[in-house]
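What follows is one chain in structure tokens, specifically the form predicted alone.
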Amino acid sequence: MSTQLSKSVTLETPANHVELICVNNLWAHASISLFGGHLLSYVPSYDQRERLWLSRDAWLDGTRSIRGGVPVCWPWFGDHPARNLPAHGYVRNQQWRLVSSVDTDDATIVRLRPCAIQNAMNEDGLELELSITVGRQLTLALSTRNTSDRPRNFGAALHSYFEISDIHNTCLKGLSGQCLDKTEDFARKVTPNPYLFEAETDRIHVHPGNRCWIETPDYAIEVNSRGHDSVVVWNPWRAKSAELEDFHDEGFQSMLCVESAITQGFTLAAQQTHTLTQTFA
């Protein structure tokens, strides 16, 4: 049965491209790939400035995960101990379906679910839904429900790639305390102050606050998180980005990942639901 679309929502399939959900309302434009349940673009009407970075070399034909936008990492974050399993889980490489779209007085709400949750870990008993609210700000809410009769463990992330004008003139504010530096074998270090970028950055800020913001000379992007235990900050810099097929060589200069994440593992009780949320404007 086809899903009834709200007035602000259309389905589009450009040539050699994954199927897209396009939202156009009074407050913003957004595009969402049904491959991976992946938000690709968010442009508020009030300033017409793209908030999300998408690699010029991203694969958009559904053959591999998409570089940029907001990938959904679930039911684990990062590498899995079993080497035959993909980094960041498997739903970013699966087809999703549109459950509903609703226009309200101040936003459009789109709900998505993976078409199937099947993988080598046999994650029976876990259900996943992503709600995307497109208005003057953008909210992603990733809900995991445990329908089984026993506790289940999982991890997750909303792996947001933000568009910036120049990484060399960017400062991240609102994070403090200690972090785990993945570039130095997860060494525990003090969060930089000021938080500037001069080299490859891959840090896990465990038990941060709910708010941080990216500042550039021209604008700021505020990022709010809920239901997380970490904020992950990533920029591959020149050498690492050159090693990635889907990351154009100079792309690192105009992007910064600030991810709302569960990296320490979360135990979800039977018949309970957990929601990981990120909001930005």
The other form holds:
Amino acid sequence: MSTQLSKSVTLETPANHVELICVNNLWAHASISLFGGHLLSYVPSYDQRERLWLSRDAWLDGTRSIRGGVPVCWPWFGDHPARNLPAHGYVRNQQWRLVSSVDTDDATIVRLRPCAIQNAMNEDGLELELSITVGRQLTLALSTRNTSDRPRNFGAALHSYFEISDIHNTCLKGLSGQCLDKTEDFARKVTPNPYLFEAETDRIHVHPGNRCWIETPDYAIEVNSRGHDSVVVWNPWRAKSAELEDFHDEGFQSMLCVESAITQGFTLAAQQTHTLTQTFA
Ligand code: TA6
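Please supply the coordinates for the form predicted in complex with 6-O-phosphono-beta-D-tagatofuranose (TA6), as a counterpart to the form predicted alone shown previously.
Let's see the whole complex now, leading with the same chain.
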């Protein structure tokens, strides 16, 4: 049975390309890939500026996860804790389905679910839903529901790649305290102040506040998180990005990942729901 689409939503299936849900309303344009439940683009009408970075070499044929936009990482973050399975879980590598789309007075809300939940980390009994609200700001809300009668553990991230004009002239504000530096085997470090970018950066800021913002000379992107235990900041820089087949040359100069994440694992009690949220504008 096909899902009834709200007025501002269309489905597009370009040849050799992932299926897209396109949202065009008064406040913004957005496109969402049904492969991965993956937000690819968000352009608010008031300034017509793309907020999300997408690699020019991204695989968009649904064979591998998409480099850019907002990959959904679930039910684990980073490497699988025990087995040799793909990093960041499997839902970014599989087909999702549209559950509903609704136009409200100030936004369009699109709800999606992965077509299947595997059992790669003891997550049977968990249900996952992503709600994307497209308005003057963009909100992603990833809800994990434990339908079983036992506690379940999971990790997750909304792994957002933001489009910036120049990484050399970018400052990240609002983060402080200690962080784990993946480039130095997760050594505990103090968050840089000012937070500038001059080399590969891969840091897990554990227990940060809810708000941080990316400042460039021309504009700022505010990122709000809820239901997270970490904010992850990533830029692979030149050498690391050159190793990634789907990362275009020099692409690192115009991107910064600021991810709302559960990196420490979250135990969800029986019959409870947890929602990880990221909002940006
Ligand atoms: O979130 C940061 C990170 O885990 C980095 O360590 C880096 O490898 C990145 O994600 C991208 O991972 P991917 O599996 O998409 O290549």
